[in-house]
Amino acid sequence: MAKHKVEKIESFERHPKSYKHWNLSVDGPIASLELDVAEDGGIFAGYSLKLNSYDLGVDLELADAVQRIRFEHPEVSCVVISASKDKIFCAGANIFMLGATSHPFKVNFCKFTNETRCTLEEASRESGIRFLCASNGTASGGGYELALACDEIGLIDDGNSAVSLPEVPLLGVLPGTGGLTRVTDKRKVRRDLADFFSSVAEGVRGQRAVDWGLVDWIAPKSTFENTIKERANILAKNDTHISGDPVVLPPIEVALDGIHRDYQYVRLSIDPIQRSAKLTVRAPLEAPPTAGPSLRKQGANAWVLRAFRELDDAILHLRMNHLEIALVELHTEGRAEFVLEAEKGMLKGVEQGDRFALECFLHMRRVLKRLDMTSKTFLGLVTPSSCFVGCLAELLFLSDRSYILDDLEGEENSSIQLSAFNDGKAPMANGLTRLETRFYGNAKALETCLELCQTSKILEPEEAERAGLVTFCRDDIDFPDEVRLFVEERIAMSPDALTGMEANLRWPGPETMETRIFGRLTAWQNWIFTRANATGPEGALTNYGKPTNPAFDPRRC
């Protein structure tokens, strides 16, 4: 087997006081998030981080950010997203970082990297929080793609600076982070004028950026800070921003035993012979506290955002640092009782209007969906000491394919519960729920399955079968020759052609900007970063920021 370049992250987690490339400040219902990259700070040797320009270690600085802004500072309503150096707010992703990973590597940065833009838009959407970029100088590749996250967008207008996506001209990639899809299905730009912006490595700046929407406002130099704080001040004044107390996040706790992650309700073991891995959700150790004070008194430790920020932690783990890992067992242990009601105490504050409970609601849904979008096959397999009920029930539905074990003799049986965490609670990127998704197109199932939602009757191995919600129910005899066999057949099959199987069929349905960015990140992207006239000893990426020329193969397919 041919030996990989290895790309190892020893940690995901980040700390305004560690920060290397941002800085978070707060002044009331105003948050400041100024970009400031260390050239020397990459989290790989080998490269500088010019022209405020960013790698993987740059982005998770964000997304904790953004995290903490809506976890530690509820206070704040509008988030202003700016650049210390003089005329330059963000040149993108490091080009010659990217030319040093493996390409693995690249494909699972700019997923992360996009994830991370969503949480902005989700962040307005859903917590009434509103992000302002004011871009005092250009803001090119994965830079505009910053700004085209946030709500409004400032370009400072001193005749020389510009937003542009100068990808295709340059590299010969896409503008891999969801660029081409919000310009066109967010900024409604239109599309012969996004494809002249898109073609020109040098973009558009001024008045122009301005009447083709690719910016909302521009100011000159000298008013330029005092348009900022007005449009902020005015973003802040919105009327679905909920305030509450803040709640400090700690980091999080793990043991680390060769090739076991143990958390505290989470535990990921590593298979690297079998190119495997087990990922386990545990239920809480207790019956959790209801809504309101008591959810609130618990703060980080609650475990509807305990257990879901390991499950987060895992997942990237698994991401980043198991490329070859191709499947993963889905597991849950514990007492069911005791989820429904850790769940339950939270959607009954979010009904009653608490700000923590919101947002331990709405980091679950982002956690499921990382897992959507995770390049791996997922396996869901249900056994007597399984607690797959409301919101990690959603982890059989997300899974590729699903066993229920059935006739234990003289033991307790196997059992899933629906609860109203999976009746519209939990959209995927397609902007259904999972079990809409399941059953799409099949509308008597569907409403059987709503209704298990509002009886949250217990359904034995033969009726979750009945009821679609496993793919196969199986014995104690077949069980685990029906599992051994489909892990290895899995495990031989191609990763690519894996990879885009799983992608087509996991978001069936509408498409949204969401499934169209992650569809062409999976698909076109991935496809794009393997080609000769991007990476090979000719392409442009290859050949970016040498004296040398790129040269393409003319022929298109």
Contents of the next structure:
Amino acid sequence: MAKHKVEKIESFERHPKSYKHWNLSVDGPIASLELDVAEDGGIFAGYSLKLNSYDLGVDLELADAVQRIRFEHPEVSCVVISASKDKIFCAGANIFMLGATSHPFKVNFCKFTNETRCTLEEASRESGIRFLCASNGTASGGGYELALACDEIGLIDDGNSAVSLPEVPLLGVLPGTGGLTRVTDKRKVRRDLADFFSSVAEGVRGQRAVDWGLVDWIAPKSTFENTIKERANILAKNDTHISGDPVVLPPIEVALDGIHRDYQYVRLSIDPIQRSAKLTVRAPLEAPPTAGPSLRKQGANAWVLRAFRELDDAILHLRMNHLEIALVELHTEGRAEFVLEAEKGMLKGVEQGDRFALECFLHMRRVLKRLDMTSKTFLGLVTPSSCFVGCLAELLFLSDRSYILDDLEGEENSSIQLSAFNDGKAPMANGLTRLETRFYGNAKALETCLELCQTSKILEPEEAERAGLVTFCRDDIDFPDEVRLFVEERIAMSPDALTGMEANLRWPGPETMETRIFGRLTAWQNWIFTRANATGPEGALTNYGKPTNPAFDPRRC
Amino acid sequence: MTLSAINSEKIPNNVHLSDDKRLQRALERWQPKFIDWWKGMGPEGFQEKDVYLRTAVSVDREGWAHFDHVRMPEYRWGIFLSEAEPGRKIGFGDNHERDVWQEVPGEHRNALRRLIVTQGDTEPASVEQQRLLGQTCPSLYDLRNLFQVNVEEGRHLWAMVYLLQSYFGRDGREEAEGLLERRSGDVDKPRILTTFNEPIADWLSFFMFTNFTDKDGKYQLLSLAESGFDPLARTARFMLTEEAHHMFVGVTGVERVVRRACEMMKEHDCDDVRPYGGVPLTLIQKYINFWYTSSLDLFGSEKSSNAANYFAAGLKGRAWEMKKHDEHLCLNDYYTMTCVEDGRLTQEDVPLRNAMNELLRDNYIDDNEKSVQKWNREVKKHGFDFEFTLPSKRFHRKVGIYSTHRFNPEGNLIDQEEFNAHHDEWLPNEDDRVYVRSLMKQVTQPGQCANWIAPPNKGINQNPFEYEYVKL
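Rather than the form predicted on its own that you just supplied, could I have the structure of the form predicted together with its partner chain?
Whole complex next, starting from this chain.
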């Protein structure tokens, strides 16, 4: 196999104390998140982060900040995103970083930044935290896309600062963080105006930007600061926001030994030869708290948060640092009743208006979505020792295939149990739950399963197969062989075709802004990125910043 | 609890059946269905008769040919693989020199299953095609040979079913059941290959089939005997020893028809022996033309990406890959193939891996030349100068690059009109078939033989021709 460039990310965790690129401060209900990119603070060597342009390191800090605001500053109901540099808000993803990194890295980078942008919108929708973008200078490309993820955009009116999406005219690629989609779907900019906007490198400024809906308001330099304050105060007073006690997020503890990442509740084992991984999630080790207040006492150690933070971390490592891993076996182990109790306590807290319980629940949903969005084959394996129940059963429903072992000889057989969590609690990007997606267009099967969510009946292997909750039920003789054959067969197939096939099949049914963002990213943007017109020797991205002009292959296709 | 029929006593084997729970469980389900199938679709009218059959009870020299009278439904179908070759490596293709697979590699599961199912499907199919022949047998000796061929086809089915059940999980078991559910000639559930859906209505066709069509099976087995999937290779190797008997039945059967025709020609000093109840040599030639060409079709397309993939993956090699070839990658060689372009024959270089079907077909053709020479020697012995010939491989094809054009038996391009004009001269027509069928009258007295065919030179297992091979 060819040697590929190693772009290893040591850790996906960040902490405000050691941010390189952001200043986070909290003043009552308003948090300020100021972008102040350190030019020489790139996550890799070889490029300089000029003009507040960003790389993955900058975005990891942003994601961390938003997460911490939710858990550690529950009093915050408005976040102002601004920039420290004069005349420039943010120039977007760093072009030289994009030029220097491999295609798989670029794809993963874009995916992560997209997930972070969607998180902003989800925090607004579900946690009542409004985001105000104070564009005190030009917001271009990814910079404007960050603005687009906010609830409100204010642009300084200095006759010069503009918002723009210069990717097409300047770089021969597309905005990679949902820019085109949000301009039309969220900002409702008319499509022909959006066409103009997206094909003019310098973008649009001043009153025209307001008229077209690209920003919400403009203000001259003299009143800009004050307008921001006024607007932030108004946005902070929204009645969807509930406060609560802060819960500090400690660093994630993990023991490493080369092929394993061992967390308390999660274990990731990598098999580089077989090109597969095992991801195991364990149930709580003891009876969990059953209501909001005691859940809060447990804080970040509560299983519902800790297990899923660990899972999230494991998935990021899998995605970014183990590109060659084609297939991930999903396992669970431990006592099913503890999982159901933990989840029940959390949901009860949510119902009672407990903010921490709510954030745990939302976090859980985001992590499950992160799994949905991961370009690896997921294989759910149900055995007698597993506990695919409630929220952990979602792991089966997000799997591309699943097998249940019908252990006729053993003392205890495998089983699956649905709960209220599986009924409407955790929608995917398409707005449907994984059960609704699974039984898309099959109302009767869905109804049967929704009843099972209410009764939480323990389903034996054949019942689970009949209900359509697993792909295949296999007895103890066939199971190991069948799984081995599937894994070997899968790993031999084209990684690209599998990514495309899985993405097609994972989200049947309706399109949402979110599915459009990710779908267009993975299809169009990635196609364009690998075409000579972008990244060939005469491509636009290659020639950006060089004295040479791009030369295009003129054939439209 | 009823005593299971699945044990090493009733099912002779060298695959450790008594320790293999998976196989036992699979066979417990499948074996009763097989017996039902055999009773329903096997030889019609002779299920309760004692037949002098050879049973393989082990793979060593003494064990593989054990003779006894037995009722067919009680025949001990066994599971045998030829002995393992320690340290065997894959002999060809991209995986050349790697260890052979003892388990199905997941990557090639579907291709291997397809190969095994296609091979396996022909076995019960031919039993179905031949199920009525007992009613018109020319002698007890021939009747016994027919049943021997039938039970061995049954055993070959077992061999393929063993592979499916042991190595392919539930899918394999379902395919194993499918082998009993398809029916030769059935409109809705036909056998996979077209040739195996034509009933074999007369004994001349049966001999042609066992000579030409079973010989296709021999060459498929030769190429599978090289497979990197070791259990398949070993299974195919053992099957090859049995296949030889079928071809013996075919080649000597035709030879005896030729001999009888020559005897009549001599006796009556004529070429057309029809008035005396014989089969004219020209009619035999037409049957050769028909059966030989339809068997050529079984090798598949001349240019085949499937064949290239099978070779590349190490699933299916060339016949005698290890014995006869030095270079096993076949990446840089070409096969010069005669193709049709703009209405004329041209030569085209096809990458060797894509021409694997054609290579195997050529081996097969060479082998058939030997049968024809044997028959010609019989004619010469009687002092006639008639010679049987094999038509060109382009003649009368239904599959592959020649199937869309018309050729004469010499292989020259002709138009449809010319083909039609010569059809009855080259291929059996309805009158010919009706005539051959009219000769088919059952003869079951020990030592008696139908008039249209000469008795064999010797009997089975050193028994005389007069021996009571089937107790009626």
